[in-house]
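Below sits a lone chain in structure tokens, taken as the form predicted alone.
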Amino acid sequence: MTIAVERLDELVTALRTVLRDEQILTSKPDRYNRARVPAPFPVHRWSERLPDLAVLPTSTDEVAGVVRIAHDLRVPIVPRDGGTGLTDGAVPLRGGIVVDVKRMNQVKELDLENRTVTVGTGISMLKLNEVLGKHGLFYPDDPASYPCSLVGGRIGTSGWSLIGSRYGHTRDLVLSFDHVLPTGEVMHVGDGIGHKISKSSSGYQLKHLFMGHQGTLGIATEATLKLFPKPEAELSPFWAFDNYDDAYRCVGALARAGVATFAGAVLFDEWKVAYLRRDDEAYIPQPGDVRALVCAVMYGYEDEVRPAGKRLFRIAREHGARYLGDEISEGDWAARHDRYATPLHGRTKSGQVVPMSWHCEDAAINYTDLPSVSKAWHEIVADLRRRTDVFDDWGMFTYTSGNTGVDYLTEIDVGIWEQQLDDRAWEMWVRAKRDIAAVALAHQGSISACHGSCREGEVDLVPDELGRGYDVMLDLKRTLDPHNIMNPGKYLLDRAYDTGAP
């Protein structure tokens, strides 16, 4: 708790002017439950990162009222949607108020003619698609955390979709949204007038400014989303390879093939295959001679997916692929959401099985640089393992981004033995994260393609990546959030308020 008892009483009294008592949560369990994220690092200092209270608003007006109170009283405020983010965006570093939007989960309007839906940002993609499926439509935002991530979190993190090569990612699928600024003012952002317009040349394109800010510029409360026909057919063949190089060339060829139904491809490297084979209970084990895997995914009508699939099968065979069969392919692709919540364990250097938490570092990398980045990242994790048993290399995924294959989300997964994590191990990890980010920049990549880069380690290099653009970020933060109440401490944005006075 970072607010003195007297000020907390003043805050609760003020909040009661806009919320009912049951919407204001002050108990320790309520606060702990809303501080938790999948990788709450550093876990050994987790108790330092608790909110003073949480609130459960049900409307844009209530969110705006809470933010105005926080602004007036200079209290930190942190938005929380599904809490599934992997870079601690929803973790309160300075205490204050956590705004939990899960009760804002209604479908406000379904426009079947214009193919849009307007929703409260507390709705999950799973729940939304259950409603849309009755009308033959779907919203194709498909993160690994699909069942539990919420629309608001997808906006705040500018999320990545596993089928984005065909449908685009969150930034492409969200047409417009209501947004509460750090002063409590409400604005609507989109292209031009926003709402259901998908393209405008009027003024600045502000929608993108308010996506991916990790809660530092306000709270999205109601969004209008683009819809597509629900796919009649899905084809997701898994192919096995006896070496990484063939699999890498195959992924590139699949992405460049120009197949309209191509929704994405995934490359698993040798470390990932070894980890899945030994420790992932959701995975169907592969023979020992499998060293890399590739999955391509197609969505569309039956009479377009099947012919397209034949083309991709032919390309895969030309690169030495071995098809794993329908049962394994369909099962493994279906498990893409299960793995997000699978209980995790890893191995020490001696092979001992111990409980570990999952941490991943990602970057956007051009196709031609993937092999050298992969090699450098594994070397960084190998160095960690030489010095301590706290870390385990769980391998790398590489996902296509667009349908031309120009750049890829590449991710290295690292297991961390939480029970052994201390300040020394934490410092080693922070240094490794910085090194991993530096490799991405050295290859003209971006530090993060998916999860954001606001945690210790990689965040140090964000100013280097953005250059003059980072100074513009500071200017915007200071202008829109004059008292630094909105998720303070993230993205090194406290620098915006450094006056330089001794």
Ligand SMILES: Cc1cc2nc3c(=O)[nH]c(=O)nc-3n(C[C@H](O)[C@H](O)[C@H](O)COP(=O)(O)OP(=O)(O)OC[C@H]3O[C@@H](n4cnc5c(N)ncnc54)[C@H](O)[C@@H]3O)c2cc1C
Contents of the next structure:
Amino acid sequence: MTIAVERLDELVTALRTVLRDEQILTSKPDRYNRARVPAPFPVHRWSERLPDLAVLPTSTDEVAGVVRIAHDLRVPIVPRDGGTGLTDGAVPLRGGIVVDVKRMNQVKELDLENRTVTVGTGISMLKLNEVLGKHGLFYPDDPASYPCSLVGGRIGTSGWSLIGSRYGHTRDLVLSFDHVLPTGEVMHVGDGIGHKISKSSSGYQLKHLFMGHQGTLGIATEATLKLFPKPEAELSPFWAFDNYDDAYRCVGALARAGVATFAGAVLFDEWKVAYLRRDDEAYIPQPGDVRALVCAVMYGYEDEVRPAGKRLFRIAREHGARYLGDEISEGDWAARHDRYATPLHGRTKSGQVVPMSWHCEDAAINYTDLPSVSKAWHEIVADLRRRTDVFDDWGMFTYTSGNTGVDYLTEIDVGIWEQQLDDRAWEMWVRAKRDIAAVALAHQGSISACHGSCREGEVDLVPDELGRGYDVMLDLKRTLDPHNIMNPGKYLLDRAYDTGAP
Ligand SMILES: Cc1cc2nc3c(=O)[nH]c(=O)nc-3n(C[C@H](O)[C@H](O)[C@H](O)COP(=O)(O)OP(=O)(O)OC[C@H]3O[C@@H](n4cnc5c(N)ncnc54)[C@H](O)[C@@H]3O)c2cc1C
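Moving on from the form predicted alone, please list the structure of the form predicted in complex with the ligand.
Shown next: the complete complex, the earlier chain at its head.
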């Protein structure tokens, strides 16, 4: 769905009025590089997802200028930050312009008194924390993709932080931001008009509307973020269990203990442990009797983390946990940001090792529903494996959300042999994704806790999840983006423009 040559020339000429030549990228490698995301897609169909060009703006004004031009010429436009999104949010489905914001990565203002920082949305949390660390501060948005996902992408997906039980998730940590609407107008959203206010009850809570929309409502360009003292101590004990049920009960008990420094817990199920063991990818030695693992994490001052740790150790012991030792615990927690960067491989039914990419389906589920969701999900993936060698079950991770222990992000990881992913296997995969999402809904869960749900398969059920709320989404999309230029094709929002005419 590329733009015709004459229109492309017109577009480039218009873009030259707001950008320098070197900010407008039209070469094949530049375009291919901005179509790629880690989620799998049949290799033979990649060319269907290419942008016509990419731009590298350096300021809010430049982004606004580009969006105004796209709006006037009715050209699709897709914001892209780190490109680590797992539901194809940053993939251009209709060609057009990819707005790559990586050059907007400056720290603009550091306010040590009010403990906020204002940044360009092209900065990563890793880079930001290098700057903040010199002032004894840190920004605790901590996804497993921490080194390579960027602040704007975190806003676009409203992501999940692994230490969110202590500090909150992206939606809590971003105080306000400058946002370019699909018409090219610029507004500031946050709590009230201020940049650094964290609570207001004036008007509608627009900040949340402009987070997690996957680039369908505009582009965040500059954000003000909430900061915390850099933790003096970190404790991340890894415990092994000889059965899943004890590990599951242990996670619930840890989360409900009400320990203030508790930042989160991760539960690895039996399939995950088996995968780590059989494919040698583990950073944790896996004796044969280990069936499940739990990692709890505490952050804070030394004199609060140590006693809190003793309490959590006691709870873990009461649930049959075996401590794996300091070296494994610290090493594995430190490795959480790059575990997926290692070369990945899975197994065919015959036991053959083959290269596989990693994909995960994430849902938010209540604690009490986890065992039955887990059973249903593994059955869906087992069915896929029975039918083809393209897939491998890599098990489930479950993360606590709040220290109340109420809702949990749970994900099932699937190895996908991308080179073998033809149209037939892709269809199977899309159907499985739909089934996985349906299980979440049947348990009153949410289809996605952090990645979003705008890919084939799970997206089909979003209207079911949101009910009347989905119609409101359509109304908002039509009002704010009258010509459907912002990331068209995502979240089935084209329905907003159906006129019903024959
Ligand atoms: C190994 C790995 C581990 C991961 N772990 C986690 C995790 O623990 N928690 C979690 O939440 N996610 C995780 N993810 C998913 C991904 O990292 C997040 O969704 C992240 O928020 C995406 O950020 P990004 O900068 O890469 O955004 P992109 O992938 O570039 O974009 C994501 C979406 O946001 C839109 N967007 C991008 N920039 C802007 C902007 N400036 N304004 C408005 N919309 C914009 C895009 O159009 C797209 O729809 C993981 C991914 C990988 C590969």
